[in-house]
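First comes one chain, alone, set out as structure tokens in the form predicted on its own.
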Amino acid sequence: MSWTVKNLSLRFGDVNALTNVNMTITPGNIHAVIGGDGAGKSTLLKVLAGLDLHQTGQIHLPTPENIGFVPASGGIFGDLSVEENMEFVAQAYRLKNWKPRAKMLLKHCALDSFGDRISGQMSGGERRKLAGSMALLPKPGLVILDEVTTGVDPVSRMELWRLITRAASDGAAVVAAMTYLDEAERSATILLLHNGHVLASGRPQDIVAAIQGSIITQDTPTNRSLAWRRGRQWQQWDPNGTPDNTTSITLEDAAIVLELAQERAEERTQEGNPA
């Protein structure tokens, strides 16, 4: 069974937060949502988590008790201990015999010795790992994670990914907003958002393969509006270039190129239709 979003649109006043977004979410897979600030990632995930934001479109989701959600911030009760946070979830979902699973989840993310620790006094990475464990405790069929690994240390990132991949291997569908595109490359599918519009969707390798033109490595860019830094050098997109003498295109390159192409299209539209 899969869950679907068709022609999802949402406005906040005069702002189009999401426009005709389509997505298919399948059990056992990780689906990445990527895009810059203001792209609509968090808004989309809130809708997928079951929040009614007065959106339009056709949305087929599990029942609320079958959804686990970690928002971009929070997800825990800071004045409760780690054990009390897990117990709160267990009571809210009316779970029975939940302690062995709670212990297993906390062990997988190195929090099994933190039972009495007040969660608000833990590090950011520890709090995100606890939030992930809480979301997974009821064994939800759909797991929604909003930038759960953003800003945490490398070890905590690895441990969070251990939770995420285990949830998918156990049959859950995972939808995760990501800022680290090396993580997105691990996903079965990617949805790239830009100002609420879908720029690309599909498997990571298909999105990369669809890039038109060429990307050239330079010490100094000849066109800064089409260039971005990678380490000490620059990458520059030539929309009319051929594949000859190009570097290997990464998912990060592909996302940047697609956003640049969209911005160029929007600029041409504005020039042809002055306000």
Contents of the next structure:
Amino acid sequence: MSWTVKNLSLRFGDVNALTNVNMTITPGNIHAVIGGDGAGKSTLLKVLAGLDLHQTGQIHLPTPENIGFVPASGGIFGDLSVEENMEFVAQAYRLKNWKPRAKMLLKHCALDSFGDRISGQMSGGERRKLAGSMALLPKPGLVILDEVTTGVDPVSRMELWRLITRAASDGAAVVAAMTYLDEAERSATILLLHNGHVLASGRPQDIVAAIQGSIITQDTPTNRSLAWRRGRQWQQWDPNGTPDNTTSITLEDAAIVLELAQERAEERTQEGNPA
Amino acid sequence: MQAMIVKEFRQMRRDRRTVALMAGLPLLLLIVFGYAARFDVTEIDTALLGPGAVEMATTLDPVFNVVTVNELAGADVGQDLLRNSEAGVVFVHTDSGQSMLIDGTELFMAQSALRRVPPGFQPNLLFNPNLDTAKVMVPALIGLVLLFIGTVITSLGVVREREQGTLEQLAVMPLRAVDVIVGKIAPYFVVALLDITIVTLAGLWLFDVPFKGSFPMFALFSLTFIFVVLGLGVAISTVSKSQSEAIQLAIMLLLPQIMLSGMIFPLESMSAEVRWIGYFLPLTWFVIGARGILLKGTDPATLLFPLGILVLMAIVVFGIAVFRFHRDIAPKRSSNPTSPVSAAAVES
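Follow the form predicted on its own with the form predicted in complex with its partner chain, if you could.
Once more the chain from above appears, this time first in line as the rest of the complex follows.
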């Protein structure tokens, strides 16, 4: 059973937050949603979580009992202790015999000794791990995570990823908005958003392979508008170049090239249609 | 320093509610309270009873506004008129003597009447013979405490949830909208019930406030008033984006209730330009009911009107608050996530 979104569109006033987004979400896989600020990642995830934002399109999703969601804003009740947060989720989802699973989830992210701790007083990473544990407690078929690892220390990130991959290996479909592209590379599929439009979607290696033109590595870029830093050197995109295998292209390179190509296309459109 | 001042002015300019508070509110308060804050009562509803009643009407000080004249009635009827707030002062003129009955629960009115006792009349203060301020204030303070709990604490509780973004979390959980709304408000209802019990018992015990009237009627007044104030709290939370905004709004709602409800200044002494505001404030009607029940043992039938007004306010305020909460605050879940959503709109 897979979940689908077809021709999903959504406007906030005059702004197109999402335009004709299509997505297929399959159990047992992690699907990454990436894009810059304001790309529409959080909006898409809210729709997937079941919020009614007056969207249009066809959406085929599980019922609320089968969805776990960690919003970008936190996802925990700061005045409650770790244990009370888990208990609230258990009661809201009408779970029985939930304590062993709660204990296991908290142990996997090193929060098992935090039972009485007020969650609002914990560090950012600890709060995100708790939010992740809360989302996974009801064993949802669809797990939706909005930048769950953003701003989290490397150890906590690793623990969170352990939770996420375990949920996927147990059969859950995971959709996660991400800011770290090294994390996105581990996903089964990627959806790259730009101003609410889908720039690319598919397997990470397919997105990288589909890049038009070539990317060359230089000490000093010859065209700064098409160049970006990579370590001590520069990567520069040549839209008319012939792809070669000498430069290793990462997902980050591919995402940057796709955004540059989109910006160039928008500029050409504006030049062709002066206001 | 210049940079700081410019930054501060820019921030202030964009915070329209604060600008309104700083510029408009002082002027409004000055005008409203200037008209309201009067200690001398210049018009006292008066009843004249007994065979000499008509004759007496021509000899009284103009401050006594005669509303009832009954030549057949005696002192017993006079007490009932005061108990049911149908008059503030009753003159009884019978063959056996003359007496002046004054409602002691209306402090400023009673003091004004005492300064104008006609010759030959012996003043008799009823319900509060020593004109004890505490006894008059405690019933009103019960209402004020409830008002504070209901508006400030409830609105902060809801706005905090909104600020933390956890309302979205609640919306995607398998909870019904009614679960979220009732679950959010019910604890404050219980706290308000506890508060009213504690404050009333403390008032009776510490200040020797009597409880002369009907307990069921007092319970009805309290429950209805709690619904009104909880509704105000939720309504504030629906228009406040932050806790500081909620506090600002709550203060703007609390101040007029303290000044214009008759809790401190008698409604009768306020000029007509602001007195009408008092009749739109829930505390006004709670104070009438609580003072009547506790201090005077007012007939429950007489209190049906103020209770009815409070019930009407509760229905309107609570209804609007829940509607706005449902519409503006509680994020909505797609009605049926497994079915097409407005597919036609896309196709068009």
